[in-house]
Amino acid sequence: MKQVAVIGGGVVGLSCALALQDDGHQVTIVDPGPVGFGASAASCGCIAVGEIVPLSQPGMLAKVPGWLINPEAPLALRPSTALYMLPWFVKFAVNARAKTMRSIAADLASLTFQATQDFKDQMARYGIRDMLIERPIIKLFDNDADKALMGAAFGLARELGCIIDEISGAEAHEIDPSIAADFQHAAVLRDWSFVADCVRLVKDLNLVFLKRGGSVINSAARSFEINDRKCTAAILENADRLIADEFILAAGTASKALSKALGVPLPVEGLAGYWTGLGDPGVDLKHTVFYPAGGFGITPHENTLAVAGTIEFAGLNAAPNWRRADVLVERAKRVLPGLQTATSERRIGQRPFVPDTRPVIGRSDKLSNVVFATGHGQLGLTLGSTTGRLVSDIITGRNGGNDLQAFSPDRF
């Protein structure tokens, strides 16, 4: 048996400690925020196992431009802090050539297509109960221009094995009443599927944890010792060292300070995102809907129904500009002519991106009891009970079937 310390308590590393629990080993979890409130937290909630082609897609990159004048746009990059965001952007764009972004799509993929039974996996094996909705996510398009754009991503997907079924927009107002019906396309992700509740997911799993014997720190790692290629302890906020055997950084944004302070330097970055919650909504959704053009999703979950997105580039310590989850609502209006909005509650989320999309698994060649475990950027909810899975197979000496050179914390 090994102690573990555990630096993150979000979705991500949660699962990693559990599946550490499930070895045998002492774990624990060091994190100064609430349990739930995280970055899934303000996520769309789905298990998106075909969100694999990356957002540096030529596309997207054509729309910079426009971004820096337009604040509500669905993706924006703030004038305030495209200065700072420049050198990981430039990295960023590199990745929308054709060759690079398949070999993404295919990375990426080689994890996403192992998530939904990982997580019912996950689900069955800590008794939690009715979380998983299986139903797949309907994407709708305004116009042929609209549908377009998604051609080239579509066409990827479909060939690494994702299932997508280009309907009319008339058939998705059949298959969903409360959608509108004067969409001219859409298509219907089969892959997909969503959670009940994401803060009740991520407490259900918590509670888990500390039942099992798990303890858990409120605080912040701010520094580590290190000696001879080997992390010693843990430095938190209040001075107080943490001593382990084994060492996972699974901290979100927060990653970028703490692997420098590690030394093996991560460019992450957080990429806000907005989330809604529509208490009483007036409308019966029973799938995740997505609004390219608008750039969010509309997610029924079982208390609220939760309209979520955009991609704003303002760098880690930027103010919140819930303007931006203002307009994500307004625009849900279009998607569901019968929305209420009058009863919500605003959450925001810095999703960790790295330059390449790829999650950030594996151990460096200058540590040699840490595992990384971050940078899942939208895929943290989809990719937590793998990654668990794949951080266990690590520890425990075992070999999982997966190869995670392409996911190594050296490739930067």
Ligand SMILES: Cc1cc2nc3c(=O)[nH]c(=O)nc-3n(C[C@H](O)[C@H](O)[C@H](O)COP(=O)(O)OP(=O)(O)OC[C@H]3O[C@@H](n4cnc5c(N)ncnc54)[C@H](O)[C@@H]3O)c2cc1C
Given for the second form:
Amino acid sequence: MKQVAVIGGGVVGLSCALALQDDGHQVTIVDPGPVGFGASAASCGCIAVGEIVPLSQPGMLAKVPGWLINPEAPLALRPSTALYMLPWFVKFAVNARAKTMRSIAADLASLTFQATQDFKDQMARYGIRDMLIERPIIKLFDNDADKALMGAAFGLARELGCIIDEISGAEAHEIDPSIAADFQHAAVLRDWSFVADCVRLVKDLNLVFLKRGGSVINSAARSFEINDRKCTAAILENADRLIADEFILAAGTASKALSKALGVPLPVEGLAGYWTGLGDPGVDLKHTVFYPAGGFGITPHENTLAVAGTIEFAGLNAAPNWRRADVLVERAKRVLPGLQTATSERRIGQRPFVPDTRPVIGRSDKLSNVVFATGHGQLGLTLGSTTGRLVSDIITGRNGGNDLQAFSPDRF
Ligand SMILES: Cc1cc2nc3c(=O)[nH]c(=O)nc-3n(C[C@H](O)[C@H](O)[C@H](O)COP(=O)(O)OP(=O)(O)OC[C@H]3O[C@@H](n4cnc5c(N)ncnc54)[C@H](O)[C@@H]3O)c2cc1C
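Next up, the form predicted together with the ligand in place of the form predicted alone?
Next comes the full complex, and the chain you just saw is listed first.
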């Protein structure tokens, strides 16, 4: 049995902590809290098995001026942070070559194809009920041009084993009559599903963790003591020293500063997205629907209809631009004509992204007792349970059969 300190109690950190408890380790989580309000609170809530084609796409650099001009576009770059983001952005753009994109997609698929089973196992093991809603998601396209933009991504995803059925917009309306009847095309992504509530998911994981004897320190990690390739303690904001045999870095976007403090700097950036919950939406949507032209999805959670998405390169500590959230809600009426838009809550979330879109899972050669579990980008909710299993395999010294070379923290 080892004493393990998990830095960060979001969906990834909690999943690691629980899997480590399953293996008999004594686990402490450090998180300034509140529980459940990391990036996952602003998530679309999908177990996005087919979300494997990297975000960096050919021709992206030519679009940057457009992103600067229009702060309400699905993709936007804040002028005030453009210079700061430039070095990261260049690394991101390099991954847009066809061969690299294919290799990233294959690496991501090697994890996402395990995600649904891992998630189901996790929910069953911890008695978390009614969380996974096993219905496919639907993507909607106004016209041929919109659909063509997804063509290459669909082709690559299918080649790697994703199940995508192309249907007409009218058929999408038949499947889920809340959807507008006049979309020209749609696609049903059969291997995806979604969760009943993202915040409840993280809170329930936390409750199970506490019930099984885990402890949570409500503070932030600030630095580390390192001797001879070994981390001996985490220094917390409250000035305490947290000693452990093993440390897991799972602090979402804060992993950027904390990985630097560990001597293994990771190029993590926050790609902001916005979430609006509609408590009384006036429609009975059954599936998560994505509208790529607007850059958002709409998910029917158990107590709210969530309109979430877009990507804003705004830097890590940027103040929210709530106009972006409001624009999404206005555009959601195009998808669901009967939508009532009295807003109950708005959130911003910072997806922890590294330039090659692959999460960081594994040890660095520079440190013998630290495991990195971060940089999940737009797949943290999807890959939380899988990451927990993989991290516990590493700590417990078990060969789980996954080759994690592509996810190494030393690859940058
Ligand atoms: C609009 C939007 C839509 C999305 N849709 C999806 C989707 O459909 N499916 C999907 O899989 N993913 C989706 N994502 C991405 C997903 O939400 C993230 O990948 C995921 O939440 C990351 O989890 P995490 O645990 O790594 O980070 P977080 O959830 O951000 O958790 C990090 C934790 O670290 C803590 N922390 C911060 N600083 C410190 C410190 N110094 N010391 C200790 N702890 C610290 C924070 O308080 C927080 O609790 C979406 C994200 C957004 C914004």
